[in-house]
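Single chain ahead, by itself, as structure tokens, in the form predicted on its own.
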Amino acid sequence: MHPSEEIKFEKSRKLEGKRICLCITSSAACIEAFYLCRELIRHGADVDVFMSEEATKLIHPNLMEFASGKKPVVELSGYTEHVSLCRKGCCDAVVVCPCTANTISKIALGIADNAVTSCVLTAIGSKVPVIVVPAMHLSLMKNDSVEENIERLKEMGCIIVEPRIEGERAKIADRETIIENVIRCVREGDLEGKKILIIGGASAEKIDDIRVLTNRSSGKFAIELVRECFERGAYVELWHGWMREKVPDYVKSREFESVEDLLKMIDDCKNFDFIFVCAALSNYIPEPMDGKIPSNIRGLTLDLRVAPRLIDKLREIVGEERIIAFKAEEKEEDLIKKAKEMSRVFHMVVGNLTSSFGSDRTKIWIFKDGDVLEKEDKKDKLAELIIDKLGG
């Protein structure tokens, strides 16, 4: 068994049975291709590697053979690798990573003069999804001809994973963003055309200029919902408070701190088809004190007022039928009673116990159309179940 088989399915089975052609060109960022190849395999993919001759001067084909378990295609042979590996029925997606200005322009002009460009143009011609991940100096990226060619690739149906702009460099997108775009390409796009807003994380209410009142929410459920909706084809935005989880780069995000901050944003939610409110928002807000409260005060008392309820404001703006509300309680009997009541109003209600905050595994109750589904699992699996139950 080749060592690449040992890492298969380490992350997930989302790419199980999928064949991905990874095309590498001669950007300095091509060293990332090794790690990307391994990550694709960790999600279950079979990877065929194509390299331009110039790319082999930066990383050796032996390295990519080790990464994928297959000999890379550097030069086309009588086996017609571009046809036998890259057309529909043989390949599920082509990823050009990194993609230079030179290769972008060749593809846009229909030039098939090496293994990489031949693979990509064959894929485009047979309607196989093509993901292009540019990486170059910013002056090249901003060249009028290159910009026009990038637009041409979009017109040809290619997905462009935008680079990270740092100073004068258009750096390769982060690995997670590339992987998520690959999964999005090959998964069933049952949410395509839908606009979904996820509101997650913990609010933090000011006590003084240094201290805040917050809670133990990690924001993990929100991140898993974002990932699931994105992978299934939706346009997704994340509005988040404090989070222990990394906020993904592959969706638009906006940050809030307090409940009042979030309420100021709420008018922007009118155009979403569904709004998930899984944020852990403060029920009480302290009257903030100026400066820093001295550390030597004993028996300090905080004055708290009741916080405005986000869910009430949302109902006024978008109506109940688009809201997926989350309810957390300490005791199961209290949770079920209150969530059932809420489910008569909202599109769907998801209940969980406060003991699950910050953990990777939890139990949830889904209330929809008078039915209740109870399930315990890891949060990524539960996010998939919640979206399955979303309906129209």
Ligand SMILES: Cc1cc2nc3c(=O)[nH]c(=O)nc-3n(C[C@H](O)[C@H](O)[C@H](O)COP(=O)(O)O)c2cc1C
The other form holds:
Amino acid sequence: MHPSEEIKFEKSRKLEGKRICLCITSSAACIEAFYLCRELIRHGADVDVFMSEEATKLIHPNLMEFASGKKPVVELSGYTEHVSLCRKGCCDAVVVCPCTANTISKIALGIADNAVTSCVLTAIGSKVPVIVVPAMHLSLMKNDSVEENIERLKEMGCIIVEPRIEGERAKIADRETIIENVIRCVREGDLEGKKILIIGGASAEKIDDIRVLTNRSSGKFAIELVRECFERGAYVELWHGWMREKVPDYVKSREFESVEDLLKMIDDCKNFDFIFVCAALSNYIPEPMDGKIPSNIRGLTLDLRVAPRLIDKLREIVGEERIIAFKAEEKEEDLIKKAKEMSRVFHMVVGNLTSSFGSDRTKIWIFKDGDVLEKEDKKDKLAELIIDKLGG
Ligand SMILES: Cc1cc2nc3c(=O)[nH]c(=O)nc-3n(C[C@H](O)[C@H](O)[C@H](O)COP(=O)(O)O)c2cc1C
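Next up, can you give the form predicted in complex with the named molecule of this protein, since the form predicted on its own came first?
So here's everything in the complex, that chain up top.
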């Protein structure tokens, strides 16, 4: 067994049975191609590697053979690898990562003068999705011809995974962003055309200039919902409070701290088809004090007022039919009673227990159209179930 087989399905089966052509060109970021290849396999993909000759001067094909379990194609042979491996029916997606300014421009002009460009042009010609991940110095990226050629690639139907601009560099997108784009390409896009907003994380209410009142919400459910909706083709935004989980780069995100900060953003909710409110928002707000409350006060009392309820304002602005409300309670019977009551009003209600905050696994109750579905599983699987139940 080749060593690359040992890691197959380590992360998921989302790319099971999918063949991906990974095309590597000669950017300094090509060292990332090794890790990307392994990550694709961890999600279950079969990977065929194509390398430009220039790329082989930066990383050796042996490394990519170790990563993928197959000899990389560096030069086309009588086997016509660009046709036999890259056309529809043989390949599910082509990922050009990293993609140099040179290769971007060649693809835009329809030049097929090496293994990589021949693979990409064949894929475009036979309607196989092509994902291009540019990486270069910013001065190259901002060159008029390169900018125009990137636009041309978009017109040709290529998905451009935008680089992270840091100082003078247009750095390769992070690995998670590239993987999520590959999965989105090959998964059934049943949410295509839908605009979905996920509001998650914990609010933090100011006590004084350095202290806040917050809660134990990790934001994990919000992240799993973002991932599921993105992979299924939706336009997704994440509005988040404090998160223990990493905020993903692959969707637009906006940050809030307090409930009142979030309320100031609420008018922008009108643009979405569905709004998931799974944030843990404070029910009480302290009267904030200037400076730092001295640390030696005995029996300090905080005055708390009741916080405005986001969900009530949201109902006024977008109507109940677009809202998916989350309800957390300590006791199962209270939860079921309250969530059932709420489900008479909202598109869908998801109930969970406060004991699940921060954990990977939990039990939920989904209330929709008078039915209730109870399920215990990992949060990623539950997110999939929630989206299955979403309906039109
Ligand atoms: C060490 C090194 C790093 C490079 N990094 C980049 C890069 O990040 N982006 C880029 O567009 N070109 C980069 N280049 C220039 C390309 O390698 C050069 O344009 C080459 O002709 C591209 O060939 P290819 O597109 O066939 O791989 C780099 C060159 C070297 C030697």
